[in-house]
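Below sits a lone chain in structure tokens, taken as the form predicted alone.
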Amino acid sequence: MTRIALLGAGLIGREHAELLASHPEVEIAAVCDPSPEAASLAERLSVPHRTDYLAMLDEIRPDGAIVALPNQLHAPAAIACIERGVACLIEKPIAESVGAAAQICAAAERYDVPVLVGHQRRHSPDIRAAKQAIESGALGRLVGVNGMTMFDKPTDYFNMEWRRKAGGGVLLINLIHDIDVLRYLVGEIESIRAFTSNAQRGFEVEDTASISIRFVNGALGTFLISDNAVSPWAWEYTSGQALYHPAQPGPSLFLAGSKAALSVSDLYLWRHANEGEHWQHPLVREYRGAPGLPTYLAQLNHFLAVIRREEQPLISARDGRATLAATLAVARAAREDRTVTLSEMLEEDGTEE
């Protein structure tokens, strides 16, 4: 059995707890969170409850840890795990700033302890199938990508004040997942231009954003996101893999290359039937889907292999830092009304690669 400690028992932490409790190869070493809800969760699952993660790590010495604490605690908690040789899965974002993320990267590399960042979509069957289609050359050279995440959060979602303030909006909560998928499928981001709006709710934080992206490989992309619009166009719906949302099969991401185009999550590939055909010839459609485990179970299985040092993290700390930097670049590009490069975001912590 692999002994995993859970740091944080909020909404996503409780979901991790249920996954851990139901996995035949996992023992929950402890639930660590000072809240009464965490104590109740630990009691229900018949596992130890602790309130101080430093004391817990030294006392219980788990094989691995899931860090699902508030963002500003990600770096100190992850570094505490790393210094004790404990592999960790850090919920997104990897940290509250690029500089804090760099500290995690440095610690992981100094102590040679693996860190997996919880961008769960990379484990999803639709994203994995899309990646396979791209890597096989079926699309040819990627030219452009267009995507959407459009859904309507309920009014009471914003009863928590931090969700109405800068940093608590649709960019860091939701767009960061889309940015990670774009980096994974299309390639590294070179620069970003963006507009944001809070016109719908009037909160300090944005509720809608439109983004233009230049990728290092020359591909261009656009993305539209809002948490105040009714639509079926979001990975949470189209993949059928989200924990809290109904399945609405269809596409929300469109990739176009020199040989073919692919829509995700429905995974239809469109191409010409014969070489040499062009825009005046009809296209044929192929289904490129593939079976796979549910996303969160696949992520947990991968984390177990990472803990055992059998696999390298699919989303490393440096990967998580780059995704965070690109997401923060969206906010800066909109705020300063200019193009922002990924390199300038990474330069801020003095560790540009």
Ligand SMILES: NC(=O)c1ccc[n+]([C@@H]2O[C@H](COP(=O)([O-])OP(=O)(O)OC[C@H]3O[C@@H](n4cnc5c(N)ncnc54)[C@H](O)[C@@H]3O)[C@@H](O)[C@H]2O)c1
Contents of the next structure:
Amino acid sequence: MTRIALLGAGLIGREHAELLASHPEVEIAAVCDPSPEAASLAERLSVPHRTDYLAMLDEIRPDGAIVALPNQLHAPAAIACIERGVACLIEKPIAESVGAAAQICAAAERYDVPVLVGHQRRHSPDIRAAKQAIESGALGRLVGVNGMTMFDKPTDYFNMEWRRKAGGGVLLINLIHDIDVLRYLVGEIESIRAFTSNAQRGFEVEDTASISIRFVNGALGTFLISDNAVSPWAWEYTSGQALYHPAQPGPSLFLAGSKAALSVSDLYLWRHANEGEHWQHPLVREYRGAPGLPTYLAQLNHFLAVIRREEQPLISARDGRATLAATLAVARAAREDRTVTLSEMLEEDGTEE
Ligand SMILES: NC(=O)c1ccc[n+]([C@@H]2O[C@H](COP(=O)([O-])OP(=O)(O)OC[C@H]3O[C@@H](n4cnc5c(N)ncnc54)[C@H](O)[C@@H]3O)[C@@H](O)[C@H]2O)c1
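Structure of the form predicted in complex with this ligand, please, following the form predicted alone?
Every component of the complex follows; first up is the chain already shown.
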């Protein structure tokens, strides 16, 4: 049995708790969260409940820890785990700033303790199949990508004040997942331009953004996101893998290469039937999907292998930091109305909105 402690048992922490409790290779070492709800959860699951994560780590010495705390606590909690040799799965974003993320990277490398960042989409069957198709060379050289996350959050979602302020919007909450998938499938981002708008809800924070991306490998990308639009074009629907959203099969991401195109999550590959054909010839369509475990279970299985040092983290601390930096680059590019490079964001240790 692998003994895992859960730090933070709020909205996502409770989902982790249920998954840990039902996994045959896991023992929940402790649920650590001072809230009364966390105490009841621990009681229901018949596992130890603690309120102070430092004392818990020293007393219980788990094999691994899931950090599902508010963003500002990711770095101090993760570093506390790392210093004690405890592998951790840190929920996204890896930290509240690129600088805090850098501290996690430095600690992980100094103590040689693996850190996995909770960008769960990389474990999803559709993203895995897309990655496989790209790596097989079926698409040829990637030319461009076009994606969308267009959904409608309910009005009362914004009752919490932080969600109406800079940093609480669709970029850091949602786009960060799309940016991570784009980096995973297409390659590292070189630079970004963007427009943001708050015209729909009128809050200080953005509700909609359009993004233009240049990748290091020369591919170009565009992405459109809004939390106030009705559409079926969002990974949350198309993948059928999200926790709180209905499955609505279809495409939300379109990749085009020199040999073929691929839509995700429906995983249709479009190509010419014969060598030498071009835009005046019809395309043939192949299904490239493959069955896989549900995303969160696949993530947990991978984390167990990471704890046992059998696998390298699919999303390392450095990877999580780059995904955060690229997401913050979108906000900066829109705010300053200019092209922002990823290297510029990574060189800085400051806190961005
Ligand atoms: N991967 C995803 O798709 C996804 C989805 C939701 C949330 N998240 C991330 O998970 C993290 C938690 O989000 P949430 O929505 O569950 O938040 P939440 O506010 O519902 O839960 C946070 C919990 O942390 C507890 N807490 C606060 N300070 C603590 C401390 N010092 N020690 C122990 N516990 C403490 C709180 O009591 C609360 O129960 C955030 O970083 C968020 O971005 C990721």
